[in-house]
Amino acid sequence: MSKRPKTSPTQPAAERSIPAAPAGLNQIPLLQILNAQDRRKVLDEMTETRYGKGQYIFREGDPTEYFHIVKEGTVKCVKSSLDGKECTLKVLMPGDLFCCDAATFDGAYHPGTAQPMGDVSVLRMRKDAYFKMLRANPDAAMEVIRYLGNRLNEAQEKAKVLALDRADQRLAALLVNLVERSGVREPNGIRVTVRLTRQDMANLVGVTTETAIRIMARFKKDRLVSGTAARLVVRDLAKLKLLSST
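Structure for the listed sequence, which is one chain, in the form predicted together with the DNA:
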(Lines of atoms letter the chains of each structure in order from A and count residues from 1; the text may use other names and numbers.)
(Lines give C-alpha, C1' and ligand atoms only; values in the text may rest on other atoms or scores of the structure.)
Protein backbone atom coordinates (compact mmCIF):
# COMPACT_ATOMS: atom_id res chain seq x y z
CA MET A 1 0.00 0.00 0.00
CA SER A 2 2.79 2.33 -0.92
CA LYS A 3 2.47 5.44 -2.97
CA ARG A 4 2.84 5.09 -6.72
CA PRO A 5 6.52 5.29 -7.70
CA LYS A 6 7.74 7.90 -10.12
CA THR A 7 7.29 6.58 -13.60
CA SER A 8 10.28 5.28 -15.49
CA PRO A 9 10.80 4.07 -19.06
CA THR A 10 9.36 0.82 -20.33
CA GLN A 11 12.30 0.28 -22.65
CA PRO A 12 13.92 -3.14 -22.29
CA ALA A 13 17.57 -3.29 -21.26
CA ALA A 14 18.48 -5.60 -24.12
CA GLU A 15 16.67 -7.66 -26.69
CA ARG A 16 17.66 -10.51 -28.97
CA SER A 17 16.13 -13.52 -30.66
CA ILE A 18 16.30 -16.94 -29.07
CA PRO A 19 19.44 -18.92 -29.91
CA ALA A 20 18.93 -22.10 -31.90
CA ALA A 21 20.10 -24.34 -29.09
CA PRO A 22 17.53 -24.02 -26.28
CA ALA A 23 19.81 -23.44 -23.33
CA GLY A 24 18.30 -23.08 -19.85
CA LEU A 25 14.73 -23.45 -21.04
CA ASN A 26 14.18 -26.67 -19.13
CA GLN A 27 12.40 -24.93 -16.31
CA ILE A 28 9.43 -24.04 -18.46
CA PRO A 29 6.72 -26.70 -18.30
CA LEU A 30 4.77 -25.33 -21.23
CA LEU A 31 7.78 -25.79 -23.50
CA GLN A 32 8.72 -29.15 -22.04
CA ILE A 33 5.36 -30.49 -23.06
CA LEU A 34 5.94 -29.88 -26.76
CA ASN A 35 7.88 -32.30 -28.91
CA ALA A 36 11.24 -31.11 -30.22
CA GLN A 37 9.84 -29.97 -33.53
CA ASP A 38 6.93 -27.99 -32.13
CA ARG A 39 9.14 -26.49 -29.44
CA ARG A 40 11.56 -25.39 -32.07
CA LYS A 41 8.73 -23.76 -34.00
CA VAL A 42 7.43 -22.00 -30.91
CA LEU A 43 10.88 -20.77 -29.95
CA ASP A 44 11.23 -19.29 -33.42
CA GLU A 45 8.18 -17.18 -32.63
CA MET A 46 9.50 -16.05 -29.27
CA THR A 47 11.78 -13.23 -28.34
CA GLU A 48 13.86 -13.04 -25.22
CA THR A 49 14.07 -9.70 -23.49
CA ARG A 50 16.04 -8.64 -20.42
CA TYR A 51 14.81 -6.09 -17.95
CA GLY A 52 16.42 -4.43 -14.98
CA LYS A 53 15.27 -2.84 -11.76
CA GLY A 54 13.06 0.21 -12.13
CA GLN A 55 11.80 -0.78 -15.58
CA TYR A 56 8.39 -2.12 -16.52
CA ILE A 57 7.62 -5.15 -18.67
CA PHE A 58 4.16 -3.72 -19.24
CA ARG A 59 1.91 -1.41 -17.36
CA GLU A 60 -1.70 -1.41 -16.27
CA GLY A 61 -3.73 -0.14 -19.20
CA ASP A 62 -1.18 -0.96 -21.90
CA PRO A 63 -2.59 -2.85 -24.88
CA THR A 64 -2.03 -6.60 -24.66
CA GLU A 65 -0.03 -7.68 -27.66
CA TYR A 66 2.04 -10.46 -26.21
CA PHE A 67 1.93 -13.58 -24.16
CA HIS A 68 4.85 -13.84 -21.69
CA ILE A 69 6.86 -16.44 -19.82
CA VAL A 70 9.39 -15.74 -17.08
CA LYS A 71 12.69 -17.32 -18.02
CA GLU A 72 15.03 -16.03 -15.34
CA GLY A 73 14.58 -13.93 -12.24
CA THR A 74 11.36 -12.87 -10.55
CA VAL A 75 8.59 -10.60 -11.77
CA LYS A 76 5.84 -9.01 -9.72
CA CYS A 77 2.25 -8.43 -10.83
CA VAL A 78 0.93 -5.21 -9.37
CA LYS A 79 -2.42 -3.44 -9.40
CA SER A 80 -2.93 0.03 -8.06
CA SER A 81 -5.93 2.05 -6.98
CA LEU A 82 -6.69 5.56 -8.10
CA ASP A 83 -5.35 7.14 -4.94
CA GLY A 84 -1.93 5.62 -5.52
CA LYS A 85 -1.99 2.67 -3.16
CA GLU A 86 -0.80 -0.52 -4.73
CA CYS A 87 -1.00 -4.22 -4.09
CA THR A 88 1.16 -7.03 -5.40
CA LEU A 89 -0.92 -9.90 -6.69
CA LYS A 90 1.82 -12.41 -7.20
CA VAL A 91 5.55 -12.92 -7.49
CA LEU A 92 6.19 -14.84 -10.69
CA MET A 93 9.15 -17.19 -10.98
CA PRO A 94 10.85 -18.95 -13.90
CA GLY A 95 8.32 -20.99 -15.88
CA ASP A 96 5.39 -18.81 -14.85
CA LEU A 97 3.11 -17.61 -17.63
CA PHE A 98 1.72 -14.12 -17.56
CA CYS A 99 -0.60 -11.92 -19.42
CA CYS A 100 -2.36 -15.24 -19.54
CA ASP A 101 -5.48 -13.93 -17.89
CA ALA A 102 -8.44 -12.25 -19.50
CA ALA A 103 -6.14 -9.73 -21.04
CA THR A 104 -4.96 -12.39 -23.39
CA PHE A 105 -8.38 -12.86 -24.88
CA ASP A 106 -11.19 -10.54 -24.07
CA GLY A 107 -9.27 -7.72 -22.55
CA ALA A 108 -7.54 -5.39 -24.90
CA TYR A 109 -5.57 -3.86 -22.04
CA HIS A 110 -3.44 -5.20 -19.23
CA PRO A 111 -5.35 -5.32 -15.96
CA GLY A 112 -2.12 -4.93 -14.00
CA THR A 113 1.54 -3.97 -14.20
CA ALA A 114 4.45 -6.41 -14.55
CA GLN A 115 7.67 -5.24 -12.92
CA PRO A 116 11.00 -7.03 -12.75
CA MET A 117 12.41 -7.54 -9.25
CA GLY A 118 16.08 -7.21 -10.10
CA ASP A 119 17.46 -8.55 -13.37
CA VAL A 120 15.06 -10.78 -15.24
CA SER A 121 14.73 -12.44 -18.60
CA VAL A 122 11.33 -12.82 -20.24
CA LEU A 123 10.15 -14.73 -23.30
CA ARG A 124 7.47 -13.07 -25.42
CA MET A 125 5.25 -14.34 -28.20
CA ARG A 126 2.60 -12.52 -30.18
CA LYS A 127 -0.92 -13.35 -29.06
CA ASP A 128 -2.07 -14.73 -32.40
CA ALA A 129 0.91 -17.07 -32.62
CA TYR A 130 0.20 -18.20 -29.07
CA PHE A 131 -3.44 -18.99 -29.85
CA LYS A 132 -2.47 -20.81 -33.01
CA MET A 133 0.02 -22.86 -31.05
CA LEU A 134 -2.59 -23.78 -28.44
CA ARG A 135 -5.11 -24.82 -31.07
CA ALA A 136 -2.54 -27.02 -32.76
CA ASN A 137 -1.30 -28.64 -29.55
CA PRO A 138 -3.93 -30.14 -27.26
CA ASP A 139 -1.17 -30.99 -24.79
CA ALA A 140 -0.13 -27.37 -24.59
CA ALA A 141 -3.73 -26.24 -24.28
CA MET A 142 -4.31 -28.69 -21.46
CA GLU A 143 -1.18 -27.50 -19.72
CA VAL A 144 -2.39 -23.90 -19.94
CA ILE A 145 -5.77 -24.95 -18.56
CA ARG A 146 -4.03 -26.72 -15.71
CA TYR A 147 -1.83 -23.72 -15.06
CA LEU A 148 -4.72 -21.25 -15.12
CA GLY A 149 -6.71 -23.49 -12.81
CA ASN A 150 -3.88 -23.44 -10.32
CA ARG A 151 -3.52 -19.70 -10.59
CA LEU A 152 -7.25 -19.22 -10.08
CA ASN A 153 -7.14 -21.44 -7.06
CA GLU A 154 -4.25 -19.51 -5.66
CA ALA A 155 -5.93 -16.17 -6.30
CA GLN A 156 -9.09 -17.35 -4.56
CA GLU A 157 -7.11 -18.59 -1.59
CA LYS A 158 -5.45 -15.20 -1.45
CA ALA A 159 -8.83 -13.48 -1.49
CA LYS A 160 -10.00 -15.70 1.32
CA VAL A 161 -6.97 -14.89 3.45
CA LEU A 162 -7.39 -11.17 2.80
CA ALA A 163 -11.06 -11.38 3.71
CA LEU A 164 -10.76 -13.44 6.87
CA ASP A 165 -7.32 -13.28 8.44
CA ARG A 166 -5.53 -10.70 10.56
CA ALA A 167 -2.44 -8.93 9.28
CA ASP A 168 -0.02 -11.09 11.30
CA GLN A 169 -1.66 -14.26 10.01
CA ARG A 170 -1.45 -13.07 6.44
CA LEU A 171 2.21 -12.22 6.86
CA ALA A 172 2.91 -15.59 8.45
CA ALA A 173 1.14 -17.28 5.54
CA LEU A 174 3.25 -15.28 3.11
CA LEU A 175 6.45 -16.40 4.79
CA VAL A 176 5.35 -20.02 4.72
CA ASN A 177 4.54 -19.67 1.05
CA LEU A 178 7.90 -18.06 0.29
CA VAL A 179 9.71 -20.89 2.03
CA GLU A 180 7.82 -23.41 -0.06
CA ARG A 181 8.55 -21.60 -3.28
CA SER A 182 12.09 -20.42 -2.77
CA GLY A 183 13.48 -21.69 0.51
CA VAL A 184 17.00 -23.11 0.88
CA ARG A 185 18.14 -24.93 4.02
CA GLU A 186 20.69 -23.21 6.21
CA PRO A 187 22.31 -24.07 9.54
CA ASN A 188 19.92 -21.88 11.55
CA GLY A 189 16.76 -22.01 9.45
CA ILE A 190 15.50 -21.69 5.89
CA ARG A 191 16.58 -18.76 3.81
CA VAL A 192 14.11 -17.14 1.42
CA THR A 193 15.96 -16.48 -1.83
CA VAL A 194 13.33 -14.15 -3.27
CA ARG A 195 14.45 -10.72 -2.18
CA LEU A 196 11.58 -8.86 -0.56
CA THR A 197 11.66 -5.63 1.38
CA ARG A 198 9.15 -5.00 4.17
CA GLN A 199 7.32 -2.79 1.74
CA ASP A 200 7.12 -5.65 -0.79
CA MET A 201 5.69 -7.87 1.93
CA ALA A 202 3.23 -5.16 2.93
CA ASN A 203 2.01 -4.89 -0.67
CA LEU A 204 1.67 -8.66 -0.90
CA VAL A 205 -0.55 -8.98 2.16
CA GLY A 206 -2.51 -5.75 1.96
CA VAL A 207 -1.17 -3.77 4.90
CA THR A 208 0.88 -0.60 5.25
CA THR A 209 4.66 -0.72 5.34
CA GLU A 210 4.64 0.33 9.00
CA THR A 211 2.37 -2.53 9.94
CA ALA A 212 4.54 -5.01 8.07
CA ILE A 213 7.64 -3.67 9.81
CA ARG A 214 6.01 -3.88 13.24
CA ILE A 215 4.79 -7.42 12.72
CA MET A 216 8.12 -8.58 11.31
CA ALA A 217 9.82 -6.99 14.33
CA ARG A 218 7.56 -9.05 16.58
CA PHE A 219 8.32 -12.19 14.59
CA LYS A 220 12.02 -11.44 15.00
CA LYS A 221 11.66 -10.91 18.75
CA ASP A 222 9.81 -14.23 18.98
CA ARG A 223 12.63 -15.89 16.99
CA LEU A 224 10.34 -16.89 14.11
CA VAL A 225 12.48 -15.09 11.54
CA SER A 226 15.74 -13.14 11.24
CA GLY A 227 17.31 -10.71 8.80
CA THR A 228 15.78 -8.43 6.21
CA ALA A 229 15.33 -8.38 2.43
CA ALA A 230 18.86 -9.28 1.42
CA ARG A 231 18.99 -12.17 3.84
CA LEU A 232 15.63 -13.21 5.20
CA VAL A 233 15.71 -16.42 7.21
CA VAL A 234 12.71 -18.32 8.55
CA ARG A 235 13.79 -19.89 11.85
CA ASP A 236 10.57 -21.52 12.99
CA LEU A 237 8.44 -22.64 10.09
CA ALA A 238 6.16 -24.75 12.26
CA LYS A 239 5.17 -21.83 14.49
CA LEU A 240 4.55 -19.63 11.44
CA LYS A 241 2.32 -22.30 9.93
CA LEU A 242 0.43 -22.54 13.16
CA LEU A 243 0.01 -18.80 13.39
CA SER A 244 -1.17 -18.50 9.79
CA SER A 245 -4.08 -20.83 10.41
CA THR A 246 -5.15 -19.95 13.93
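Just so we're on the same page, rigid core means the largest C-alpha set that superposes within 1.5 Å between forms. Positions refer to the first chain, counted from 1. Remember, predicted model here, so these are calculated numbers, not experimental data. Compared with the form predicted alone:
- The Cα position of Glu65 differs by less than 2 Å between these two forms after fitting on the rigid core.
- For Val184, a C-alpha deviation of 2 angstroms or more is recorded between these two forms after rigid-core alignment.
- With the core held fixed between these two forms, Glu86 has its Cα displaced by at least 2 Å.
Moving from the form predicted together with the DNA to the form predicted alone:
Excluded here are partners and other molecules; the one chain stands alone.
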Protein backbone atom coordinates (compact mmCIF):
# COMPACT_ATOMS: atom_id res chain seq x y z
CA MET A 1 0.00 0.00 0.00
CA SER A 2 1.29 3.45 -0.89
CA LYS A 3 2.32 5.65 2.01
CA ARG A 4 0.21 8.70 2.72
CA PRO A 5 1.94 12.06 2.24
CA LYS A 6 3.31 13.44 5.49
CA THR A 7 4.13 17.00 4.55
CA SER A 8 4.17 19.38 1.61
CA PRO A 9 7.45 20.37 -0.06
CA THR A 10 9.12 23.55 1.08
CA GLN A 11 8.11 26.38 -1.22
CA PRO A 12 10.82 27.16 -3.80
CA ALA A 13 12.56 30.51 -3.84
CA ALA A 14 11.31 31.36 -7.36
CA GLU A 15 9.63 29.77 -10.34
CA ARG A 16 9.53 30.94 -13.93
CA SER A 17 8.77 29.64 -17.40
CA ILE A 18 11.56 28.55 -19.74
CA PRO A 19 12.53 31.21 -22.35
CA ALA A 20 12.37 30.53 -26.08
CA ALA A 21 16.18 30.38 -26.32
CA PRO A 22 17.19 28.77 -23.03
CA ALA A 23 20.80 29.03 -21.89
CA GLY A 24 22.63 26.09 -20.38
CA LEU A 25 20.14 23.41 -21.48
CA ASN A 26 21.90 22.10 -24.58
CA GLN A 27 23.69 19.36 -22.65
CA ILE A 28 20.57 17.77 -21.17
CA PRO A 29 20.24 14.34 -22.86
CA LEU A 30 16.44 14.40 -22.99
CA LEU A 31 16.45 17.70 -24.89
CA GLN A 32 19.38 16.82 -27.15
CA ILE A 33 17.49 14.08 -28.98
CA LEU A 34 14.44 16.24 -29.79
CA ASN A 35 14.13 18.36 -32.92
CA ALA A 36 13.65 22.11 -32.50
CA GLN A 37 9.85 21.98 -32.70
CA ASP A 38 9.47 19.14 -30.20
CA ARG A 39 12.05 20.73 -27.89
CA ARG A 40 10.03 23.93 -27.86
CA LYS A 41 6.90 21.98 -26.93
CA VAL A 42 8.70 20.32 -24.06
CA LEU A 43 10.16 23.60 -22.82
CA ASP A 44 6.69 25.15 -22.91
CA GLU A 45 5.62 22.51 -20.38
CA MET A 46 8.60 23.13 -18.10
CA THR A 47 9.20 25.65 -15.37
CA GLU A 48 12.55 26.57 -13.86
CA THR A 49 12.57 26.65 -10.08
CA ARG A 50 15.33 27.88 -7.78
CA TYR A 51 15.96 26.46 -4.33
CA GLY A 52 18.39 27.37 -1.58
CA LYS A 53 20.13 25.40 1.13
CA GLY A 54 17.66 24.32 3.81
CA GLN A 55 14.77 23.99 1.37
CA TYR A 56 13.41 20.80 -0.17
CA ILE A 57 12.51 20.01 -3.76
CA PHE A 58 10.25 17.26 -2.47
CA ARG A 59 10.02 15.34 0.78
CA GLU A 60 9.64 11.69 1.55
CA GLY A 61 5.90 10.91 1.48
CA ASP A 62 4.93 13.73 -0.91
CA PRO A 63 2.87 12.83 -3.99
CA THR A 64 4.86 12.34 -7.21
CA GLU A 65 3.58 15.16 -9.41
CA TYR A 66 6.64 16.20 -11.42
CA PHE A 67 9.72 14.97 -13.19
CA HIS A 68 12.80 17.07 -12.39
CA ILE A 69 16.10 17.82 -14.13
CA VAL A 70 19.04 19.50 -12.39
CA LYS A 71 20.05 22.56 -14.40
CA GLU A 72 22.57 24.14 -12.02
CA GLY A 73 24.01 23.09 -8.68
CA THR A 74 23.92 19.78 -6.84
CA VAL A 75 21.06 17.87 -5.23
CA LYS A 76 21.26 14.97 -2.83
CA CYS A 77 18.59 12.31 -2.32
CA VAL A 78 18.23 11.12 1.27
CA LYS A 79 16.19 8.51 3.10
CA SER A 80 15.05 8.95 6.70
CA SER A 81 14.89 6.23 9.34
CA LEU A 82 12.11 5.91 11.92
CA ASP A 83 14.31 7.63 14.53
CA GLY A 84 14.91 10.63 12.25
CA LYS A 85 18.41 9.81 11.01
CA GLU A 86 19.12 10.60 7.36
CA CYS A 87 21.13 8.53 4.89
CA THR A 88 22.44 10.03 1.63
CA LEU A 89 21.57 7.67 -1.24
CA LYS A 90 22.91 9.54 -4.27
CA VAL A 91 24.15 12.89 -5.53
CA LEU A 92 22.61 14.52 -8.63
CA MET A 93 24.46 16.97 -10.89
CA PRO A 94 23.50 19.16 -13.87
CA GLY A 95 21.70 17.17 -16.57
CA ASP A 96 20.49 14.44 -14.21
CA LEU A 97 16.81 13.48 -14.36
CA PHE A 98 15.30 12.64 -10.99
CA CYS A 99 11.88 11.93 -9.60
CA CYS A 100 12.03 8.63 -7.70
CA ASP A 101 11.34 7.11 -11.11
CA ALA A 102 9.43 3.96 -10.18
CA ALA A 103 7.20 5.85 -7.76
CA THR A 104 6.31 8.41 -10.43
CA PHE A 105 5.42 5.78 -12.99
CA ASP A 106 3.20 3.75 -10.64
CA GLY A 107 1.61 6.72 -8.87
CA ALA A 108 3.11 6.07 -5.44
CA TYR A 109 4.48 8.69 -3.06
CA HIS A 110 8.13 9.79 -2.97
CA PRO A 111 10.16 7.20 -1.00
CA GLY A 112 12.94 9.72 -0.36
CA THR A 113 13.73 13.43 -0.04
CA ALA A 114 15.49 15.64 -2.62
CA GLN A 115 17.52 18.35 -0.90
CA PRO A 116 19.63 21.13 -2.48
CA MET A 117 23.31 21.23 -1.55
CA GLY A 118 23.49 25.00 -1.83
CA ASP A 119 21.78 27.15 -4.46
CA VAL A 120 20.32 25.07 -7.28
CA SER A 121 18.15 25.53 -10.36
CA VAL A 122 15.75 22.71 -11.25
CA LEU A 123 13.54 22.21 -14.30
CA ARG A 124 10.13 20.73 -13.50
CA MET A 125 7.59 19.09 -15.80
CA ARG A 126 4.25 17.67 -14.72
CA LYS A 127 4.17 13.92 -15.16
CA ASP A 128 1.00 13.93 -17.31
CA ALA A 129 2.73 16.31 -19.77
CA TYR A 130 5.88 14.17 -19.55
CA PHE A 131 3.97 10.99 -20.40
CA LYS A 132 2.25 12.77 -23.29
CA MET A 133 5.65 13.82 -24.63
CA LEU A 134 6.95 10.24 -24.42
CA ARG A 135 3.94 8.86 -26.30
CA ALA A 136 4.43 11.43 -29.06
CA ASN A 137 8.24 11.06 -29.30
CA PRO A 138 9.54 7.49 -29.62
CA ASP A 139 13.15 8.72 -29.62
CA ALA A 140 12.58 10.50 -26.31
CA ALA A 141 10.88 7.38 -24.90
CA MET A 142 13.89 5.29 -25.90
CA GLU A 143 16.22 7.82 -24.27
CA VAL A 144 14.26 7.53 -21.02
CA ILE A 145 14.33 3.72 -21.24
CA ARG A 146 18.11 3.86 -21.66
CA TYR A 147 18.33 6.25 -18.73
CA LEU A 148 16.26 3.98 -16.48
CA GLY A 149 18.31 1.01 -17.63
CA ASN A 150 21.49 2.82 -16.65
CA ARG A 151 20.00 3.66 -13.26
CA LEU A 152 19.15 -0.02 -12.73
CA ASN A 153 22.67 -1.04 -13.73
CA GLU A 154 24.09 1.52 -11.30
CA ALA A 155 21.94 0.14 -8.48
CA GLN A 156 23.03 -3.42 -9.26
CA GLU A 157 26.67 -2.38 -9.47
CA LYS A 158 26.41 -0.54 -6.15
CA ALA A 159 24.87 -3.61 -4.49
CA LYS A 160 27.77 -5.72 -5.81
CA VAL A 161 30.36 -3.19 -4.67
CA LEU A 162 28.85 -2.93 -1.17
CA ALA A 163 28.85 -6.72 -0.89
CA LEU A 164 32.30 -7.50 -2.27
CA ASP A 165 34.67 -4.50 -2.22
CA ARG A 166 36.70 -3.25 0.73
CA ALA A 167 35.74 0.04 2.36
CA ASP A 168 38.85 1.84 1.04
CA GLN A 169 38.10 0.59 -2.50
CA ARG A 170 34.54 1.92 -2.28
CA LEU A 171 35.66 5.33 -1.01
CA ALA A 172 38.38 5.56 -3.68
CA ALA A 173 35.81 4.70 -6.37
CA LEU A 174 33.48 7.41 -5.04
CA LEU A 175 36.24 10.02 -5.23
CA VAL A 176 37.14 8.95 -8.78
CA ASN A 177 33.48 9.26 -9.79
CA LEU A 178 33.20 12.74 -8.23
CA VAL A 179 36.35 13.88 -10.05
CA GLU A 180 35.02 12.58 -13.36
CA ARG A 181 31.67 14.30 -12.89
CA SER A 182 32.63 17.55 -11.20
CA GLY A 183 36.41 17.94 -11.07
CA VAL A 184 38.17 21.25 -11.75
CA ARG A 185 41.90 21.10 -12.43
CA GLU A 186 44.13 23.22 -10.18
CA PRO A 187 47.93 23.54 -9.85
CA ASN A 188 48.11 20.95 -7.03
CA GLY A 189 45.50 18.51 -8.31
CA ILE A 190 41.81 18.25 -9.21
CA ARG A 191 39.31 19.96 -6.93
CA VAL A 192 36.00 18.22 -6.30
CA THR A 193 33.31 20.89 -6.62
CA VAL A 194 30.64 18.81 -4.87
CA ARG A 195 30.81 19.53 -1.15
CA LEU A 196 30.06 16.27 0.64
CA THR A 197 30.31 15.88 4.39
CA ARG A 198 32.11 12.88 5.84
CA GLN A 199 28.65 11.57 6.77
CA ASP A 200 27.54 11.88 3.13
CA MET A 201 30.62 9.99 1.98
CA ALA A 202 30.06 7.29 4.57
CA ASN A 203 26.43 6.86 3.53
CA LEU A 204 27.28 6.66 -0.17
CA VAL A 205 29.80 3.85 0.32
CA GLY A 206 28.04 2.00 3.15
CA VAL A 207 30.44 2.57 6.06
CA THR A 208 30.30 4.36 9.39
CA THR A 209 31.36 8.00 9.58
CA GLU A 210 34.31 6.99 11.77
CA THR A 211 35.50 4.55 9.10
CA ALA A 212 35.20 7.20 6.37
CA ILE A 213 37.21 9.66 8.47
CA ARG A 214 39.91 7.05 9.14
CA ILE A 215 40.24 6.12 5.46
CA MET A 216 40.34 9.76 4.36
CA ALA A 217 43.09 10.41 6.91
CA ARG A 218 45.07 7.55 5.35
CA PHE A 219 44.46 8.93 1.85
CA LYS A 220 45.84 12.29 3.02
CA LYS A 221 48.88 10.63 4.59
CA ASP A 222 49.53 8.81 1.31
CA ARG A 223 49.16 12.12 -0.58
CA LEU A 224 46.21 10.88 -2.60
CA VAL A 225 44.04 13.80 -1.47
CA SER A 226 44.36 17.05 0.45
CA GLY A 227 42.10 19.71 1.93
CA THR A 228 38.82 19.33 3.80
CA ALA A 229 35.36 18.00 3.05
CA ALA A 230 34.34 21.52 2.01
CA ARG A 231 37.31 21.85 -0.37
CA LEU A 232 38.67 18.47 -1.30
CA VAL A 233 41.51 18.15 -3.83
CA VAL A 234 42.48 14.85 -5.43
CA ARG A 235 46.26 14.90 -5.85
CA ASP A 236 46.86 11.48 -7.39
CA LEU A 237 43.90 10.35 -9.49
CA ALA A 238 45.85 7.47 -11.08
CA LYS A 239 46.59 5.85 -7.70
CA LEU A 240 42.98 6.31 -6.57
CA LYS A 241 41.79 4.58 -9.76
CA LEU A 242 44.24 1.74 -9.14
CA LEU A 243 43.10 1.40 -5.53
CA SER A 244 39.44 1.36 -6.51
CA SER A 245 40.00 -1.61 -8.82
CA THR A 246 42.34 -3.79 -6.70
